[in-house]
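One chain comes next, on its own, written out as structure tokens in the form predicted on its own.
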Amino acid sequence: MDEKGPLDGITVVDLTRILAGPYCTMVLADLGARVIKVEEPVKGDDARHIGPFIKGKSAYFMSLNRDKESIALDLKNTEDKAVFEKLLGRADVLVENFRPSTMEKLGYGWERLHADYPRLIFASASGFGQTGPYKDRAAYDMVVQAMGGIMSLTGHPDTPPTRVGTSVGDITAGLFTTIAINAALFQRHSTGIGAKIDVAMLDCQIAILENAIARHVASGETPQPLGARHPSITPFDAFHAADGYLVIAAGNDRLFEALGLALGRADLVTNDLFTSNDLRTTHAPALKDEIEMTLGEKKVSHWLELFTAKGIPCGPINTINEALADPQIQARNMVVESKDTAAGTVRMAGNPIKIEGMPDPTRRNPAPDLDQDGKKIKNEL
């Protein structure tokens, strides 16, 4: 494997802003693939202007590219399509993520882009997709959130409707682009031929309902929000112990009887209200009652470190700050640093795919200021 990784030699030109395009080619940039960032002269990526700020720059921003250089362009301006038109002769993936048609307007619609690159592979990642009666409407993750079903799942009963608290809708777009691209290039190595593709923001959210799709189709009741508890694995719930919350998992009976023991309460494994997982799911009220009673006794530290040993998954609930400084975390390498020439050291995410032989750096290439990479990309061309 190239140690610079599985996509060293792959080219991206990246006319996405905001978060779901940018995501995308994130990650191919984090898999090895050089991505151009082309942005509007002047005030390029929309979220250039989204804070939070450090020192007048985006931390939102930076956040999402990392790794990438960046040439303004005005995609309406004749000279500036030159300059484009040469880019993409040279690239392997054009990713964009404008409202359907907008890339026909420009004169680039995929029968163009086809026809004149035949090996390029074409991304577009939109709120509803390129067809369909919603095609023309803007979408934004709030929207597909509510619209795909998982807002009415969020949260406690009886409250108002929750947002999942990062941006499920962009994100998982995102993330099903880049499965697409890496897909396509595979496909493109035996054929020879570039790909169109087309990714809606809902259709994700649709695809990742999993266990609440199932429970519809098989018994034709609506899923309602039940708070952190699964709704048909118990005990998996947030419990509270004498001074906070910690999560509990026993996903089957041998962990649920582990657990039981934990507890120095044998009782609950022989009640014969808790002897499947069927009865501990009808009766999870009851079953939490008589858990939290016990972990009540002592410290959240205590029955943590006791049902680690025990092999039960179990966990803190950590506010941000404490999951960036877990050594779990650390060990991984989840938080990396950029050098932005402005904000000065900046601490952002890291690339959850670790594959042997590929760098995972500590440091990274800061995100470009915009046009930064603008002349030297020329000369190349």
Second form
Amino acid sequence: MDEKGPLDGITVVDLTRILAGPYCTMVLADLGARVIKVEEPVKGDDARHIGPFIKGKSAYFMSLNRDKESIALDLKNTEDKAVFEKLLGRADVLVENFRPSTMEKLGYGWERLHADYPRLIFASASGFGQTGPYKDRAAYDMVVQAMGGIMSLTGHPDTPPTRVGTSVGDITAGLFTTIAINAALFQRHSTGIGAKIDVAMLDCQIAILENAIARHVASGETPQPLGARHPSITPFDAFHAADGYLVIAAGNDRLFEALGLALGRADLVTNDLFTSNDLRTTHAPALKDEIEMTLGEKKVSHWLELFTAKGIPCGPINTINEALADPQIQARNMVVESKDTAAGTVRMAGNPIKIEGMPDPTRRNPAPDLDQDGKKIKNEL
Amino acid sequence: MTGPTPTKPAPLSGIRVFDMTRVLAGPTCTQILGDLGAEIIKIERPGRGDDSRGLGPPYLKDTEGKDSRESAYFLAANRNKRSLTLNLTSPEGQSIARRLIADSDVVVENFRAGTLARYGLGAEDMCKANPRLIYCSVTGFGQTGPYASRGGYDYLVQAMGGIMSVTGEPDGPPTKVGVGVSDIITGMYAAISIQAALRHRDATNEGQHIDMALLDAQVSWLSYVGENYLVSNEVPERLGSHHPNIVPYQVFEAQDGLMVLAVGNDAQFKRFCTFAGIAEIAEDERFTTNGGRVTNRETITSILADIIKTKPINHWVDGLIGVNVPCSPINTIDQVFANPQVEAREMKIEMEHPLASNGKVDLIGSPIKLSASPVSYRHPPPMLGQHTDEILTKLLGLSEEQLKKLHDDGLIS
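The block above covers the form predicted on its own; next, return the form predicted together with its partner chain.
Below, the chain from earlier opens the complete complex, with every other chain and molecule after it.
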């Protein structure tokens, strides 16, 4: 393929702020779409005011808005509305994450948009969705993490429910919105008609509960936090070696056997308590004690090297700096940078979508200053 | 809500996906594509099938209340698929796979890098044979780099990719996220990539190879936590249920249990203080802005903790929702599925299942709500090999005799 992303030629008008929406439009931009960020004059995206700051610019904002253009428009002002409507005339996708009914109040409800711009795909990402008893409530990531159950599954059996260490409620909503937009773009190719998309952060939390509902239904029990242990695969846990933790994930009988042999503990493999995954899960604490007894004799690095050589899935528990310095992450171009006019060189996470032949530059266009492209865009119109 | 009335088939109708994935990341991707209307042919090893069928307990209970062969784990990621057993290690099985791939739009696989190439089913060969084919490989570490040949699991990637180091209490050990979130988010990214490639194919008639890795996806969704490190060189630590950049945004103990208060801006903070009867705190210049509250995190948190513990959860949640301050009880999984909003959004669905005691199995719905061409739920998670004969007869025109021979040779089951 040529040196353009698969969404080359698609124009996205982006009214989103903070995290969920901007994460979605960042993925679209990474895939080659042109993203025009429409921001409130003066104040701009709220994320511009969330720290930490480098020379007055928000790192939070910069990490989510690379490769986008910015135009400041007041959607309550007649002149600016005319510009916005011209933009919509050229857009393929409109994304917003206001509270439900805000777009109607601004005069841009779906009925009007669909009548005036029948090919336009209109995606809304919100806390609770456009329907249901909570639709008018404000939501933040932590609210949906709490309400959606993931906090009740995360943590250790004797600690309070624990928030996932990044905003997984926002990010999964951003990703599901991206999936929906791509599906609608694909369908539009054959039908010529746009679509209205309604993605809720709370829905997305439910959608990623994995087997928790099935566990609840099948056993009648309420799933609880298991610390670092996997609920139905054993041994699949964080273990203590002489100088710290490592993770071992022996997902089947063959790997468990390899683990037993690597530990010099063939007795574990033949022990009647541990001969199947079901049995190992039932006797998980006893097995963990046995494994740690041996692991405690040597350092983490010794065990990682040995297990890796034997093909047993294992890994260190990296801190963020260790993770980003990892040779695999470097080799995959997962830390990229942009040159910001004020802040200088800013490093940020790269694009995990690696498509053969698609450009994956290490140097990205910086997040725009507020209204940086306003004049240019108005001239184009 | 009863959902929109479909006026069009789901958006990916007509797309056929040849699905050689197992366990969670790949199956999450193909379940999303299936929900969106694509036809998913799930290839499984004869006899044992997808490893995740055995990842119980719990298992679905049958009519006699005994465990069936279907694990909860498998049920979670395999609806809208049909199961075809096929031995990919035999030349004849490989030949059948190649014929089916020739008629597919998309291949998704999560074998270790290089394995399928040895079977003559690698991306290079398949894309050469069918230039419009979209071939997506999902692995732990990707097709390139020093770890390319290693097997990867969600858990390893949660550990290696840093998310465990920032999850958990400050004085506790690193903590795994309670679901296989690295797998799931990688599956979502794979679905995004495949759809973008379908759009590219519409524009150019050209397929391509997508190289999706759990570790890459994990790094990208560190998001601002990763970014905080990249700009400051300070290593982010576990904050328990606090937020690094926003205060107050954490768990508080009310009179009768734990709740979350998530104040996202200064106006909300003011409304919280007024409701709590401590309006003067909102006027205190140390606390009027989020920046000030982050700087004086301990002071403000202890003031709020003292107030919040004097009243029950309901008092706070009902009252604060009334003045538009985000907060929530911390639901357990049973409470989640009893929640009226979750119910209204049809996030729990019911499908028929021949092995289930009441003939039905509860599954988690799709969060993708499209107005005109909504997702559809057509097939329950299949039993192993349930559609083998049907698929081979319909798509490849195999006769009963040919099928019997394949069965006898153990190539299908």
